[in-house]
Each structure stands twice: as C-alpha cells, then as structure tokens.
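The data below hold one chain only, encoded as structure tokens and taken in the form predicted on its own.
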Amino acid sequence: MTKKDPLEIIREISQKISKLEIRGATKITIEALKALREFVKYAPKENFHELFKDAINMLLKSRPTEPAMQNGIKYVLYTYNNLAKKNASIDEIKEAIEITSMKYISMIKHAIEKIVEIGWKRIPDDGTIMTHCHSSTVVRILIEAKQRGKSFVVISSETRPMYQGRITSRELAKSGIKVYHIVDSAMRWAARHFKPDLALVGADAITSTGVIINKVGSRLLALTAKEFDIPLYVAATLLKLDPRTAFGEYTPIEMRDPSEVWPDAPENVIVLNPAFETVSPEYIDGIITEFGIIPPSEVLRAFKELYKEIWQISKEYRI
C-alpha cells in the first residue's frame, strides 16, 4: 500500500467541498463518507484516535449547512466512540469504521432511488415545470420522467453567483428536455409568461417543523409560486432532516466569500452572500421523500420511523 498523508485526505475534499468544487448535498455527503474510508486505510495505529477526531471536525466545518453529512458523520462517530469506550483494537475500530460509512451511503442512495420511483410520477405530461439551482434528485427525477415516455419543458433559473442553474440546465438539455433558463429575479416573468403546472426544488436541510433551507433564491420561487397558484414541491431524503433543530437549535446558514458575487467591489461596499435560505410549510405542497409525498409537518415523525437508530443517535450528538 502506497503511504499517504490521512489528513491529507480529509484536507483536499473538505476543501473541494468547501470551494463548491464538490456540489450537492448527496454527493457532498457521499465523497466525505469516502474519503473517511480513505483515511482509515493510512492512518496509523499510534495515534490514530488524535487523527481521527481531526478529520471529522475538518469534514464538519467544510459546510455547516448539510445534515444529511452530519447525521453520516454521527452515525459513524456513535460507531468508534462504542468501539473505543470497549477498549477494541485499532484493527476492529478500523474495519467498523468502513463498514458504517458505507451502510450510509447505501442508505441515502437507496433513499434517493425511492423518491426518483415516486416523484416521477408527480411531473405532468405536457407540463412545464419551474425549478431553481442545482438538485442531483430533481434532474433525476426530471430525466426518470422523460425516459418513461412524458413530455415536458422546464424553466430553470440560473442561481447567481455560482451559477448552480447551469448544470441543471446543461443536465437536462443533454437528457433532451426541453430548457428555457431564465436569470433568477425572472421568476416573475416566467411564471405569468408560461403558467407553469409545478414547480420542484431540492433541499440541503428540513428543520424538525418542515421548513425547508435550500439555496438562496428558492423563496422567491415559493412566494412565485404561491401568487400564480402553482403547486411546490421539494425532492429530499430524510437523512437531510437537521435534528438539532428538535431540541431548540437552528441549521446555520452559511455566509460565503463576498468576492463569489463581485471580486473587485469598491471601497466602503459590502457585499453579502449568504448561500441559503428557508422556504415555511405553508408555501410547500408536499416533500417527496422515500417515506412518500408527505407533508411538512410530517417530516420528524417520518424520520425517526424509517431512521430509529439515526434519530436515537442525533439525540446524544448535537454536532
């Protein structure tokens, strides 16, 4: 085995998650459980608890805004930290390790095959749906739809200032949809313009109440869709439900790099950029999830039905 730096590891994806370089909040959660496997193979017995804690703080901080790699990272935290109050060897801690990040993986890729099976079936032939941002579930959904035979145009809007909307366009377009992108303050615009039949946005988080945190922009859909009475719905698994937010906590929204939206900004202009923001229960029609369409206030009682142990765990890691 070729000797490698395992921080190393941990550093270069927590910063490609960090820099957006690794977008999503599925594959962002997927290439952090890898990349803790990684890790395992190189760290060294001597001082391998000291690594360990280093490189699951360095993974919590790449984004503070994606439970579903938080409750990846508990899960897998709840595993060594019983391992290691037993006293187990490196080895055992080592291997258990390996086996609980990819039990999670599979978890959320089973739970995103699920919702693709069902929200599918939620695009209306001969529709036009509206979308924002970047979701890997609603383009698979999207692209389920047109291999099972429906018709349908999709108006997606750009996502400034990292431009997210472009790979949703770009994605579906090759899969041969039909596209009309649109700058994100054209929302308005479209809507009156074309009518929609949906409109259907992921999420990176849903709070314990059902309230949705999505990329910023995704409110303005909400509120776009409730003045032309369009149904909403969000694409996500469960495993994005920030249980923190059950005991009194919020989900951060995370502040990004001002020099993202205008890198040589003037002296005495502040640029903000926060890279999220809510979407309430009473703009949502439905999240579609692999528990089913459900409400949002639906969404703990779901989670801790289909994620008992997960649910169990949150309750001792408030990370």
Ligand code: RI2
The other form holds:
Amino acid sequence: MTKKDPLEIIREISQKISKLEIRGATKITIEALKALREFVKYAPKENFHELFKDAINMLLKSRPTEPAMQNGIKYVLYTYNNLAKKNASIDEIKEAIEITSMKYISMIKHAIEKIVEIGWKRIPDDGTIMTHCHSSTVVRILIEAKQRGKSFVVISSETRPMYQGRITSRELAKSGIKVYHIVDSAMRWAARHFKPDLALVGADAITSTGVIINKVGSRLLALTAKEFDIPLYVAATLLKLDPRTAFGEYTPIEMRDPSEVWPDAPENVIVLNPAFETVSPEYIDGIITEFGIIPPSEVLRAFKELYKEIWQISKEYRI
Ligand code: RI2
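Now that the form predicted on its own has been shown, please provide the structure of the form predicted in complex with the ligand.
Now the complete complex, all chains and molecules, led by this one.
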C-alpha cells in the first residue's frame, strides 16, 4: 500500500466540496464518508485520535447547509467515541469507523432508491414539470418515469450563479426528455406560458417543522407555483433532516464567495451570494421521502421512526 497523507485525503475532498467540484447533498454525503474510510486506512496509530478529530472538523466545515453529511459524520463519531471510551485498540476503532461509514452510505443509497420507486408515479403523463437547480434525486425520479413509459416536458431554470440547472437540462435531454431551459427570472413567465402540472425540487436540509432549505430561487418557484395553483413537491431523504432545529437552533444558510456572482464587480458594489433559501410548509404539497409521500408536518415523526439511532445520537451531539 503506497503511503498517503491521511489528512490530505480529507483536505482534498473538503476543498472539492467547498468549491462545488463535488456537489448535491447526496453526492457530498457519500464522498465525505468514503473519504473518512480512506482516511482511517492511512492514519497512523500514534496520533490517530488527534488526526481523526481534525478530519471530522474539516469535513463538517466544508459546507454548512448539508445535514445529510453532518448526520453521517455524527453517526461515525458516535461509534468512535463509544470505542475510545472503552479504550478499544486503534485497529478496532478503525474497523468500526469503516463499517459505520459504509452503513450510512448504504442507508442513503437505499433511501434514494425508495424515493425513486415512489416518486416516479407522481410524474403526470403528458404533463409539464418545473424544476430548479440540480437534484440527483429529482433527476432520477424523472428518468425513471421516462423509462416507465411516461411522456412529459421539463422546464429547468439555469440556477445562477453556478448554473447547476444546466446539469439537470443536460442529464434529462440525454435521457430523451424534452427540456425547456430558462433563466431563473423567467420562472413566472414560464408558469404562465406553459401552465405546468407539477413543480418538483430537491432539498439540502429539512427542519424539524418541515421547512425545506434548497437552492436560492426555490422559494420563487414556490411562490410562482402557488400563484398558478401548481402543486409543489420536494423529493428528499429524511437523512437531510437537521436535528439541531428541534433543539432551538437554525440551519445556517451558506453565504458563498461574491466572486461567483461578479468576479470584477466595481468598487462600492456589495455583491451578496446566499446559496440557499427556505420554503415554508404552506407552499409544499408533499415531501417524497423513503417513508412515503408525507406532509411537512410529519417529517420529524417519520425521521424518529425510521432513524431512531441517529435521532438518539443527535440528542447527544448538538453539533
Ligand atoms: P440531491 C443542491 O445543492 C441543490 O440545492 C439540490 O436541490 C440539492 O443539492 C439536493 O441534491 P448544491 O450542492 O441530494 O448544488 O437531490 O449547492 O442530489
């Protein structure tokens, strides 16, 4: 085995996550946990505890609005703490970290499979669907619906400043789905013009009261959907629920580098770049989760039922 700097593995992934080279809540989660597995392979026994804590902190800081990743990391951390308390050997600890990381990865993959299985049936045949940004969950639902023989059109907004909407449009078009690609500010125009049957977005975070946090522009879509009576659905695993919100805290909204919006903005122009925004429960007709399609008011109950262990851990680790 060639020697690798274990913290370098984590640093590299964290930077890729911060720079959006790895992006999308589900992908970030899987890659962060894979990196932890890789880290333990190379971490030396002598200062393992110290390095492990640095690795965890680096990953947690990479993107603040990603509870699916944070829940996974807490899950691994819990295993680590239990064994460290019992003075388990480093080999035992390493093995347990690897197993727990893999377990969480398969939990999230399994959750997405279930969501796709449920979600494709909601796609209206011969209908028009509006979406925003790039959610791998939403794209998978749409592709599944297409493969099951449904015919529909998707309106995809470009998602300034990083244009994730182009990824959506490209992936859907490649799967033979007809796509209309619009600028974000044409959302209302598109809704009036096409009279869509459904709006469907992903989520980065879900709060304990069923508020959804998703790419900035999602609330504009929600307001548009409300105005034209278009049902709005959110497709997201309950692993994106931020348990801290049940204990009084807010999910932080990531403010990104202004240069993504305007790299050479003139002096005295203050460029703001919030990455996400909230969509309140009153705009949401249903959340397509691995538990089924549920109203926002049911998310905490469903999370507690499905992920008992993670809920217990979150009560202990309010990080
Ligand atoms: P999946 C993305 O954030 C979008 O906001 C998308 O709706 C969300 O992650 C969920 O994506 P970003 O990483 O987990 O582009 O469904 O900032 O792939």
